[in-house]
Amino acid sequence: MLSRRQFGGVIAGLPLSALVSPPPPWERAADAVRFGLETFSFHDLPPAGDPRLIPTIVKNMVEIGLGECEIMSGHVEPWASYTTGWWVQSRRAPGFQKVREQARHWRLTVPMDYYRAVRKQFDDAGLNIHLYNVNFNETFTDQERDRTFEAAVALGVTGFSSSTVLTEAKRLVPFVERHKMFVAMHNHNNLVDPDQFATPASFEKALAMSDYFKVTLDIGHFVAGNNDPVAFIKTHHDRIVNIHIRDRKRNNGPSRPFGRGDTPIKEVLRLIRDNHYPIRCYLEYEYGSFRFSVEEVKRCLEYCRQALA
């Protein structure tokens, strides 16, 4: 057994990063941007409301080495997110009205232990819940807004991103005001109806409703539009949360592997690292495969990364 004298001579000589553990991937700030991914790009998953859902998303995270997300609400509640409301097509299904009231149901009785639940699994992991995506719609009743508010708090979340319009988030001015936390708008590329977040000029006429209302762009659906994201940062990176990462072609294209569209990924990116934007940066993988999930966001993730070497 070693004296104290000679432990001490044997410590001493140890560089430092023998005697402290090794920080996991995803604390690893080399390129000093900071990145995570948008649940939905887990297309294997167990379906909503299954207890295998949430512990797959975060063994998935794990393996991928990514250590934070922004979580959909179809896979925190036992409802997809196209069943409350947001996809206008599912309003048309027979049986609708029941599904959406049954969840409206849930929502408004559902204890906020169940929200800590979910969170407390992403804490054992050392993974990190930043963003709730709710895609917030007129089918929402006021006590369901207020509701939702509520359950983002009880899941440690700093705010929403959500998949919304233009008449929705006037709506949502006095419930972001009195909770206090913020809406980031999700950008898609519907170019043809005025009330959609697909241009500079709508995310522009949202962020001057509110302080509390900010951006999530999506840069592929930006780019499909025809809009160019680099400008768009440029001007409104202090109102910008978080881009989700995609490729795709322009003219209404379509999603296509990291580096095969015309989205200017390794321009974005640079453009956040060089300017030391605080904007997180989210994967969300699209496009089809014949491969696992878990394959395709690690090729993804490894695009982006050399993008920055």
The other form holds:
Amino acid sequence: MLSRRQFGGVIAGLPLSALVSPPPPWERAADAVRFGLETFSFHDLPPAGDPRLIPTIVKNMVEIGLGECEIMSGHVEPWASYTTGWWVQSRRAPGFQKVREQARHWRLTVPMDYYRAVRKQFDDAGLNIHLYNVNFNETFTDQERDRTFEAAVALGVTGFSSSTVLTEAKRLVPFVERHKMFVAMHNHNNLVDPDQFATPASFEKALAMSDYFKVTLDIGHFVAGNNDPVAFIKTHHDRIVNIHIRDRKRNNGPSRPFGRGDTPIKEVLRLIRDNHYPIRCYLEYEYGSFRFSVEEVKRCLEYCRQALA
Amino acid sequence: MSRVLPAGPGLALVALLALLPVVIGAQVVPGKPDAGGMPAPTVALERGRAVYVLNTCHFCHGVDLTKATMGAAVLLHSPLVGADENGNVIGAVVRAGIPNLQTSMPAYPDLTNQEVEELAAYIHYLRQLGRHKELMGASVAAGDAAAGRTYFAANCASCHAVTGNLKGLATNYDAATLRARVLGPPPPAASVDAGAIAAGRRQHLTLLEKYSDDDVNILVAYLQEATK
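Okay, that was the form predicted on its own. Show me the form predicted in complex with the partner chain next.
The next block holds the full complex; its first chain is the one shown before.
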């Protein structure tokens, strides 16, 4: 057995690189903005509830070199997101009510250790789940809303990102105040339904309801709705938690590979970098491709890094 | 190994497509007829599949047209697709999108006419595969032969006659075999004109997309009665 002095001698003889492990790729000093991803980007995952699902997300993130994410509830819970009332049409599907009640029962009874176990898998790989993407809607009961906030705490996130509507935001006010946890509203491009988040005005209505309401600005959907993400970020940067980066065409146009739509990805990233806005920049790969998701997300990331080069 | 889609279509593309996770459900392998006896896909169909996948149609409609997430239509049973001829309906919907509804189907105004036609052809092809599978697996019920006579007169009599080229069918085949032959007719004799074969096949495939379970039952009942 080595004496303390002998041990010190051994340590002193090692090169510095042996003592200090290299930083993971997602802590690259070269990245002037903090990149991450929305786990929706992985289109080829095992189904919801499959025990291989979380390990696959973790493995994919490590392979891509992204250190944090916004995780979809459909990747945490054993249900696809739409079965919990995300889309209005899904609520009209035959058998929806039964499935919805099953999901509610699960949410109200699952031990919080379930969420901690999910978190641990990310922690063990040195990854961070920054946001929990739960699409709050009118099918939630108040008890279920409370329980979902508790789940977010167990999951170790800082807040929610949510594809929700203004009427649900009103219901959420007492919950965000009580749990002291923010909900960042995520937009689509529905310009007809005034309840939807799609325009600067719709965001501003929610931001006025509570300081705990923030924004997840999906710059691709914003552009598809013929809005200007650069102007919105300049005005509301202090309330924007993260952006979703995708490249859609204007006029309800489709998602395209980065650089081929109408979304000013470069301008947005440079705006965030140059102004040191603490806005996370999360990739959301959605367009069609014949490549596997990991390979395609790498391309999205490379496009964004080139935009900042 | 890279799984990048080559720029042009061809056998290399076809081989790569077999590896792809997003399209495995469609089981399209050019040169190899599927188990249902459907025609082998063509290179044009492969291009149609590329349009379908690269424009993310499969996200909402699924790789086999059976999925309907985010409020999408089930294309396998969509009357709009049933009414389409060479992309005239599908193209209009795809180019304009269905904007500002909860479904928010995007608009694809940039697609060329060829891309629309090949996309439509691929969707029809998937529908034919899907409907063939569904109808072959459907529960068989006794049909109304009189209704079958009316259906036959409206849809089949331009090429077939129960006392002519179909005579003896009921003598040679049982109901189950007749049903299979209605849904997937075998190639006609070599003496039949190639143009007539192609036209007949198109008509059969069009009908295959439109048959209801009952249509098949009444047609089989009529053929059993009238072709002895």
